[in-house]
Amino acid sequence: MASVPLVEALRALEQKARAAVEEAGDAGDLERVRVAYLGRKEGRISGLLRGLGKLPPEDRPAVGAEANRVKGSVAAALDARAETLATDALQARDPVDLTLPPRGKWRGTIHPVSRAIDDIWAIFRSMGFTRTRGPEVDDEWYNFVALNTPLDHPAADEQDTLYLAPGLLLRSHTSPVQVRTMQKHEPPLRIVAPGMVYRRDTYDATHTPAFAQIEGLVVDEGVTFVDFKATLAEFARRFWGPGTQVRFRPSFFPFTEPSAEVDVKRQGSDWLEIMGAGMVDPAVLENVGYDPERYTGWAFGMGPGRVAMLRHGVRDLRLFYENDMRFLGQFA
């Protein structure tokens, strides 16, 4: 049968082509093998099939089927070799030592500062507070003037505040959220406002230019210093433990009067400052349209980063933000 020699010739070319594919050392060699065997003009298999028309009609289907099989076999070998060469090239550029033990799977967890915020918020939520947010880019009125801080106050100076344009700045505290909330809602108010704030601080063990802050505000009829002190004392005991002592020291903030620094003391520890607080200055209430003769209130502000430092005995705030998984993994 005339087709037998042609079929055997196709099979012989298949073996030679596959051997040439395996010997190809790079992509260029592989392309030359492809052209040599499968090219339309110069390909050996294509050249052999040009004699297909001279075969008897009854032999052509068998030869054609074998030719298609051989082409597919050689093409598959070319693809497999190309993938192997690509893997080898990648391995050469970025070698992997297969003798090393595999790295364990990383398991995500909450950042210690975020956990402090969540824990603080959970305590105040149980006391009836609502969580509020506001823009991180604000203007001088919300960041200073509405809070009884004149623009010639040192805090408004460019040495302390990050200005983006005249009158436009990155908020230096979350107190503007309190102002915006009071403008939108009538008393009674009981809110906490967590968020990022920005100052021109030196990046050192206790300061960063960008850091988290959480503030709280209560405004209603008949709110007194007793309510203020009792609520913060209860928060401290829930957060730091039942035996926690609380101390209020006189201080000054433009937006509160009187103002206080709040310290806590746990068994076996010294007094630790955790927040600034005070009764809301009547001028702030007037600026948002509240009647200071009818309403009173109190407010506080604290840095969750500092709280996390105290909670975990960390001495350098920068450790929380350097993204060292060996350090952060301790708090998982």
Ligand code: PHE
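Just so we're on the same page, rigid core means the largest C-alpha set that superposes within 1.5 Å between forms. The shown structure was predicted, so the numbers you read here are calculated from the model rather than taken from an experiment. Numbering follows the first chain given and starts at 1. Compared with the form predicted together with the ligand:
- In the core-superposed comparison between these two forms, the C-alpha atom of A36 has shifted by at least 2 angstroms.
- Once both forms are overlaid on the rigid core, the distance between the two CA positions of A12 between these two forms is 2 angstroms or more.
- After superposition on the rigid core, the Cα atom of L285 is displaced by less than 2 Å between these two forms.
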The other form holds:
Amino acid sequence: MASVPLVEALRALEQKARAAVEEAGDAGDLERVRVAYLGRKEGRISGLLRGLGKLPPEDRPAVGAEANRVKGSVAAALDARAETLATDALQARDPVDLTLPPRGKWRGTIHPVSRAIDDIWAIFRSMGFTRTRGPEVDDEWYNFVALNTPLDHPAADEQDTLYLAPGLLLRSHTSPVQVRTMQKHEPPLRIVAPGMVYRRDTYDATHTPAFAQIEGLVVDEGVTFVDFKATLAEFARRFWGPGTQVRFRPSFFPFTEPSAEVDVKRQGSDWLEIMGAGMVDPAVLENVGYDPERYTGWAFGMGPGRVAMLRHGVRDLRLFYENDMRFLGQFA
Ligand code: PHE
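Output the structure of the form predicted together with the ligand; the preceding block shows the form predicted on its own.
Okay, now the whole complex, with that chain kicking things off.
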């Protein structure tokens, strides 16, 4: 077969061309390789094919087919090398550490404190409460004064509260939402208001300077201490189970009278304080323009972080707020 030497020469050129492509260091080099091998006039493959006419006609198709294959193979090598060079150039400009392990796939879940809030909320919703919220930055009037707390009260002290500017602070509790809601709406009112609150607390197993609270407020005609106690006891039994014991300990808050700390106890565990609460002080009703002779109410401020601790047997509140995925992932 007369075609054999030409086919072999084509294959040899293919090897050379591919080697030249691999050596090309930039786009200019690549273009020179392309012209040298695939160029129509000067290209070495075209040059070789000029000998085609001397072949017997029956040998020409085989050589033509091989020539096309070689051209395609060299063109593909040129394209691949061009892409590699472009990626390398990008990488040099904006290096990515390809040795870093990939992040892998993980599915987000509800944070255990958010879940406690949602579950607490679901029970109050079934008892006719509306969910609302208020600003995390508030002023002294809403955070203290309207709540019957004089500004020389220790809670208003710079030692305890995070001030942003004179008179302006990160709310130290969700109770200002009581005031804002009563200003906007007439009784009857039944609301819960979850949100973050801020205090200059030491960071320890049961305190974090930023933590979640849920405020609750009921105001209507004829609301009594019995409604207050029965509703909270019902909540506790629905949340923790029918055997849950509830205890009201006398306490003091400037905005409730009488006031109580509410503790719950499940079988086999200790009493745990879950909220401050009490009958709304008539002075607060007066501050928002309600008639304290006509209306009475009760309120609570619950710590859903504490609730989540109790629920999951977690001993350190800080774990909930440090947001380490290895810890939080356990509650998925
Ligand atoms: N605001 C109080 C606190 O943060 C809790 C509370 C709310 C007490 C409502 C009574 C009524 O400690």
